[in-house]
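Listed next as C-alpha cells is one chain, alone, in the form predicted alone.
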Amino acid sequence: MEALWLTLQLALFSTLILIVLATPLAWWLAHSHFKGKALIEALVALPLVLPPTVLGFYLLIFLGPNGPGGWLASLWGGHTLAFSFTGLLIGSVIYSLPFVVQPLQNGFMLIGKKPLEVAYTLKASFWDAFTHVILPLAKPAYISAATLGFAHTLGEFGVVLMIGGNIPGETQVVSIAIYEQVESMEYTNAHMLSALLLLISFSLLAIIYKTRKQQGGSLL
C-alpha cells in the first residue's frame, strides 16, 4: 500500500505539472510556422522511442551530485536530486511529456484559430478568449492528455529505477515493487499488485475511448 500511495502521488503531481507545461507548448506547436518546429517536435517525442534506461541514465547524471541537480539540491542543504521523490517527479514529467503534449496539440489543431479570431472581434483579450473559448472546446483533448499522462506514469519502470532506485517509502513505486516481489518469489503479492495496476490502466483507457467516441473523432 505504501508503494501504491507513492505511485498515485507521483502520477497525480506529474500529470498536474505536465498539463501546465504542455498547454503553451502544444498551442505553439499547433499554430507556429517556425522552420525548426520539426526539431522541437522530435525532441518532445524522443521519450516515445528512446529506451527508458538511456533516458534514466542521462537523468541520473543530470540530477546527480556532479550535475545541475546536485547544485540545485545544495541550495537547501541536499547532496543530490537523484534517489528522491523530487528526482522521480522530474524524470516522470520528462518521460511522459509526449503523452500529454501530442493529444493537446492535435486538439488545438482541430479547433483552429477561427474561434479565437471571432473572440477578438468581440474585444476579448487572448487570455479571456483562450480560457472561455479554447479551453472548453479542447476539453476532450485535456481529458485524453491527463488520462494518458497519469496512466503512463503508473507503469514507469526503467526511468524510475535508474534515477530513484528502490527505497521503500521514498522511491519504491508499484512497478518496482512488483519486480521485487517476483525476484523474492512472492507471487501472490506480485499478482495482487499487477492485477491492481491492470484494473487501473484498463479503466483509464476506457475513459479515453469513451470520450473519443462521444466526440466522434480522434483525441490521440
Given for the second form:
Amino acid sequence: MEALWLTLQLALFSTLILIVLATPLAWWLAHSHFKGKALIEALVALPLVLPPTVLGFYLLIFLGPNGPGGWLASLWGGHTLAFSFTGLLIGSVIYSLPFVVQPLQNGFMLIGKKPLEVAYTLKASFWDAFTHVILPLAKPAYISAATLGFAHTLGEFGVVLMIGGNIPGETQVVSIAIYEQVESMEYTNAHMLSALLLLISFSLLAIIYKTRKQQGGSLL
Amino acid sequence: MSTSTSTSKTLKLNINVQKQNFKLAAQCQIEWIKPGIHVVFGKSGCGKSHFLRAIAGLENTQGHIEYEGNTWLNTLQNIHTPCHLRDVSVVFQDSQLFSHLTVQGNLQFAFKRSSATSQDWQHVLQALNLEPLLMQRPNQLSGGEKQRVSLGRSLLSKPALLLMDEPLASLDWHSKQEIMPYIQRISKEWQLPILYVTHSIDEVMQLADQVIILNKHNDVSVIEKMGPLVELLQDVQQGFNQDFKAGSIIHGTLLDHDSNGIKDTRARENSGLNRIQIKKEILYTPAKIGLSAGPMRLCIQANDVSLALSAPTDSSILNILPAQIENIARQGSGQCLISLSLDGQKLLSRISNHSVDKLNLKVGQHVFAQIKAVALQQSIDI
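Please give the corresponding structure for the form predicted in complex with the partner chain, as opposed to the form predicted alone shown earlier.
Complete assembly follows, chain above in first position.
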C-alpha cells in the first residue's frame, strides 16, 4: 500500500508540474512560426519513442553526484538526486512531457487565434483574454492532457528502475513493487496490485475518450 | 443613449502592411462630420480586411494611425498601442461569439471591461431585441441572431469607433434584411462613427455616406478613390466597375407606416406596401420591418426600370413616374444605360438598344419610368 500511495503522489505532482510547464510550451508550439520549431517538437516527442532505459541512463548521469543534479542536491547537503523522490519527479516530468504538451498544443491550435483577437477588440489584455477565453475553451484539452500525463506516470517502469532503484517508501512505485512480488513468487500480492493498476488506468482512459468525444479532437 | 455631441471625428492614417504575397499601402484622412457609416468597398482579395485589421491593431503594420487626436501607431516614434487599448470594437463576418459563454455571458464580457452603464445595457438589449436570447448558447442561434448579439457585444464595449468586417457576408437574404435596419440605426442612436467593409454593391448603396474604394495596382492594395456616395456612384456604376450591377439612389419620405415591434418578420412582409413620397409622386414599396416614417433611401437597380412614352393604364407595375432623359449611353451586348431626371434626382434605367430605337428615345425627352415595387431596396436615410 505504501507503493500505491507513493505512485499516486508521484503521478499527481508530476501532472501538476507538467500542466504548468506545458502550457506556455504548447501555446508557443501552437502559434509560433519560428524556423527551428520542428526541432523543439521532436525533442518534446522523444520520450515517446526512446527506450525508457536510454532515458533513464542519461537521467542517472544527469541527476547523479557528478551531474547538475548532484550539484543541486549539495545545496541542501545531499550528494545526488538519483534514488530520491525528487529525482523520480524530475524523471517523470521529462518522461510524460509529450503526453501533456501534445493534447494542449492540439487544443490551442483547434481554438486558433481568433477568440483571442475578439477578446482584444473587447478591451481584454492578453492575460485577461487567456484566462477568461482561451483556458475555458481549452478545458477538454486540459482534461485530456492531465489524465494522460497522470496515467502515463502511473505506468512508468524502466525510467524508475534506472534512476529510482527500489527503496520502499522513497522510490518504490507500484510497477516496481509488482515486479519484485513476482520475482519473489508472491503472486497474491502481485495479483492485487496489478488489478488495482489496471482498474485505475482503465478508468482514466475512459475519462479521456469521453472528453475526446465531446471535443472532437484526437488523442495525441 | 450617448451624450457626446456630434462633433466631427477624424481618422488619419498612412500605413503599410506587408505579408507573404500581399502588400497594402494606404494613406487617407477619413472624417465623420456627423456619426454615420463610411464604407470601405472593393473586390474580394483587394485588402479590405487587412485595412480594417491594421486600424484595429490586429495586423503587423508600419506607419502612422491617429484617431481623434490619439496616436495609435507611430512606428518612427515606436508607438504601438495594442488592440485592447485602442478605443475600437470590431464586428467580424462570422460573429465570433465565445462558444463557452451564453449570449448573456458574451454581452457581459464586453460590459465588464467598458464604461457602459446599466442604462446602456438596457438600451442595447431593447434596441437589438436581445432579451429573448440571453440564456441561449451561441450554437443555438441563427446566423442573423448571432450577428445581432455580436453587434450588441461591440456596442457594450463602448468604442469610439466601430469597425465592421463584412458583417452580412455569411448571412442568407432573409437574415440580411433582418439585420440591415439595425445597422442603419446604430450609428445615429449611439452617435457612433462606423467603418464598414464590404464587397457588396447593395450594401454600399443602402448604408454608405462616404465610400472608400480599395483596389490593387501592381499587386499593391491602395485607396483608389474616396468621397461621398453621391459623387462616387458614377464611378461605381461606370468605368472600372462595369461588372457591378448599375443602380441609383432616390431619396424620399416614408409615409404612415406604423412600425411597432419587430417580431414576426415574415407576416409583416406579407402584410402590404409602404408608401414613399418623392416630391409630388408616391412610390409603393413592399412593407419592411424595422422602418419608421421619415427620410428614406431607395436603391433601384437599372435593370428593374423600364420606360414608356405614355403612362400605361393596364400594367401590373405599380410605380409609374414621369421623368426626363438626361443621357443615353450605349454599352456592349446590345444594352443601353439611360440616365433620367426624376424631379431633379438621378435614376438609371437599363434597356436594350432595340427598345431605344423602337421608341426613338432622345436626350431631353419626357418619358414614364416603370419600377417594379418588389425590386426596391429601401433603407433609413441618415
